[in-house]
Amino acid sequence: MGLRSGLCADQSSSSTPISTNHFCMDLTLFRSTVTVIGLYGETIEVPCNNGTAKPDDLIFTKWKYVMDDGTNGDLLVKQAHKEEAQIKAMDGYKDRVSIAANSSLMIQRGSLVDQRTFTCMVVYGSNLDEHPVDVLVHKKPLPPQIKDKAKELENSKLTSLGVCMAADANPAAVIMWFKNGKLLVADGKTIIITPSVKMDPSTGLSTTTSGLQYTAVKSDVGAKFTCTAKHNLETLVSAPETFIIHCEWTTPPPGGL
């Protein structure tokens, strides 16, 4: 659904006309939801019109992107009958864009710096179109680990297990403790689990932990213990431990001492 207006170039918002000459262009604005999912470090495609197939009469094409400031940039112009795209980008899109056959502007070397809105604007005939998109770009974690892990448990007694890391993803994964594959769920007495998230400030992506405190029993002797690392684009799971359950004997164990 687009908001179509008459653009005329001897209208103006002042008494004195800009041009003697009659031009008239309708403006389209599509006002889409389109989201297109990019992978960090990889070439995003964010395609122009949903792919649609350029009109007959197409003009030129031109990317455009909102700056941090809100204000838009112009990235790209490609005139219909000339090979080669104009590059107006100044900034770090410089050298990282280009615009691919079917118009769809192709970003390099994608980050979360390339987290916004970009507009394709079609202008063919007396038309002109404005196709805004909307990129996210996501990055699995690196393989979960379990770090600080306890040199033994105690039997009933509750004790820090380890410390489960899935690192460096967007959007943050979601770290969850598995015993022998069932699900741990805490209850804030025999089992506590600390989740916490940090972001590094020069990349933007995420690093997830989450701390288990166990309380141990003498069935736990040869139990192994996961996490996983859940994402949108893949669930990870850690390499499994085992720990030496320490028990104290109030009286003699089977066999003696």
Second form
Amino acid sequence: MGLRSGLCADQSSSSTPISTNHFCMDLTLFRSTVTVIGLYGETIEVPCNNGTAKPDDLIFTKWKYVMDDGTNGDLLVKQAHKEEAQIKAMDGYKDRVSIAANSSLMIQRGSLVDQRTFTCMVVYGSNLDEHPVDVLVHKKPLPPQIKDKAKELENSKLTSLGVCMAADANPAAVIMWFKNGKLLVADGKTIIITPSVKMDPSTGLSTTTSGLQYTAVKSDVGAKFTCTAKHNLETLVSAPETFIIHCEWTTPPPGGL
Amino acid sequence: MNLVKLILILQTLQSCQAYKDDSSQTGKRASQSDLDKNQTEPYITQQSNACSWSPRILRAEKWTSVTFTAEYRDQVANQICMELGCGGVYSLSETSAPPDSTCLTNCTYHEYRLQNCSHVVRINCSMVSDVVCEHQAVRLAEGEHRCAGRVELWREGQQWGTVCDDEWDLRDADVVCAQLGCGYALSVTKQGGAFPQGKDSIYLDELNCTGKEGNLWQCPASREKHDCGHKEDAGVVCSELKAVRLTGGVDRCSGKVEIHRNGSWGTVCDVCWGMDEAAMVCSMLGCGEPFRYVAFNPPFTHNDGTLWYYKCKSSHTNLWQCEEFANKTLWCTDSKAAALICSGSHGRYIPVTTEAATTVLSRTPGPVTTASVSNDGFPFSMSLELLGCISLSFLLLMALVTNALLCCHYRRRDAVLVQQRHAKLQTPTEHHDKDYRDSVNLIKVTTSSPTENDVPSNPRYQWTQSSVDSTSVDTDYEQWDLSTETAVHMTTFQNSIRYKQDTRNPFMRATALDSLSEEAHGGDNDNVFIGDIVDQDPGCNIGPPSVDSFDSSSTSSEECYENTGKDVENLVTSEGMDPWQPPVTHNANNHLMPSRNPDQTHSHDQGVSDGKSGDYEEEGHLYSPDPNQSSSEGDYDDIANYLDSNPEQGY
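Moving from the form predicted alone, what structure would you give for the form predicted together with its partner chain?
The complete assembly is shown below, putting the previous chain first.
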């Protein structure tokens, strides 16, 4: 119970977790917190006690959540002796939540506002257990596209090749440039990559853009440039682009042009 | 010898003790010796209540009900109740014994035992399990719960009777509450109390119980003579009274749910509160349907009282049928107090912030209508239908009134015209003048305020523009102006073919012309008019009867009209009639012929024509109206006169 997994250290910044479910042992609270990643626009299933079977002397199961002001709010209560759960939520969750047969909370049309902690409270016999779950909502970016493509590249001249954009992702995608399948690494001189991330305040989704400035060489004729958007859900590759390389001959090539 | 004596004494002592134990009278017991001795002897065991008991017999080491014959059952029950000083029998619980059972009868009752019973075999014996004697029967009537109400006692023959409130106090009431298993007495009600009066007999008065008695009959009281009326019937509210109420709302049908027990009001944990429970409470309070029962903001807090938790099934209709739990603090962890707004609530519930709440807020408190709960809850759906009905009936009324008014108006007008006709046969011109003047005004009015007329009157309107000439037209217009309901105009017009034509083709000048001519003589003779017009006022050239000409004429109609006015006198003289020829139907619509039918002429026209009878007489010879229209000659003549003048002016 005293372990602290390295993965969870930066959990708050929601960088790229590589698994959908992982246990984080919180040292301070001595309580295991489960994290669930839901998909944007889909129904998020939040398990209660990891889907453990309900106790025999169950009185009721209640789901609650931490509201924006930090206080707790009720979502629904499912009494053991009743068929239907009673929705207690009064805000945007009123029409979106339901409880599954295994006591999982089902949130429809998940969006980034659902990134919070939900708690399953189970009352049985003379016991009361609470099982909190942190919910993250991820969305893979739209397929990356190279925009503002250079009309032509000039030999040995640093020119802006294009801007790659991967839109509406959470967490923000990471864009990488490839030439003929080989990763282009910025060296500040011949290859300059300028990334930026912008977040849409209404949806909370992030759009990553990356500008590539490249110095072409003769052998780059017909080279295929691609940009990829790396995301934990899926890495997407853009369509390859080739550019006309305009050669500036300082001396006429041997054998004439 | 001594030893033997000692042993004998000891044995007798033992047997004596055993016998003593046997003859103990309280509780159901069976010593081994008794068992051995009297296995089949029934015992009478008393319940905690003094006057209810159960016969028990030991059978196969178990105490069970005693089987009596059908006849003996009532007799023995009555006897034992009497012996106990508990009056007669109020009720007994029994089950039918299987046929051919061994039944007891003709027993001798002695100190809680039935002895020397005869055993017989019968087919319809009864196994008696419990007996309640008269004095033990008590109930609380007309309270919302069995633990509150007017005290009523039972007596054979007189049935339920009441108790007088003289000397009626909590100690006396305690007895009743204990009898009913309702705890202790919270309060007593006397004369003018919460519970309504009883009727029939009054059994007891001036009770003076200690509170420990088993029933009221055991208290010192006055039985026979009393000076009471039913106004003074005694009542009581016991501590176990199950009651529910809503507090903190705008009225008794909204607020926090509170449950009464033991004299204090507790609250309900909202974890267990749902639609079923809300519906039960609303119906128990007579407040209709639940309107809102979750998500109150700000939420209600618990009192310091009991925390109630209910497990209700959908089959339950009353909250007291549910499984009830008190002070389950674990279950009620971080729960709020359940609250409720029923549809019978008349006003706003404050504060509420969600949408549902705002609908409650928008409802303005109206007069108390306990019967129509649905109206309070959903006024809008009702009012839509009501509004539709009301508006439809209103329109009907309007139409009828309009009809009547127009009718009267036309009649008056006819009367006036008739009078005028008779009185002023020699001065048709004046009439004409009037008409013309009026028509001028009419035209002006119509032109200036086309919007006043409805669509149906549009053709009319155009018609007026184009057909200023006909006095009948004028009169028509006059009528129109006078009456405000264009719809009526339309109907009247529709009645006559002429008008029909007009309305049908509002945009065709020809029709207007036709109508004009119709009025004049059914088909007038555009030719005639034309001729006249050409002669008298080239500016009003009508030309061939065509739409275009009429259009042109319409613009100059006013001028022509006015001119015509001057010429009317001239026209009135038979001279103007000379060029007049029998109407020839040249109108495109050819409706002139039928239009000449007098039946279809507007009564109004008749009036007009009557006004011009003089002209008619003078000029009747000038033209030969169709035989069909002989009766309408007057009309035609008059119209002709007018038309004669009109074409000069308007065409």
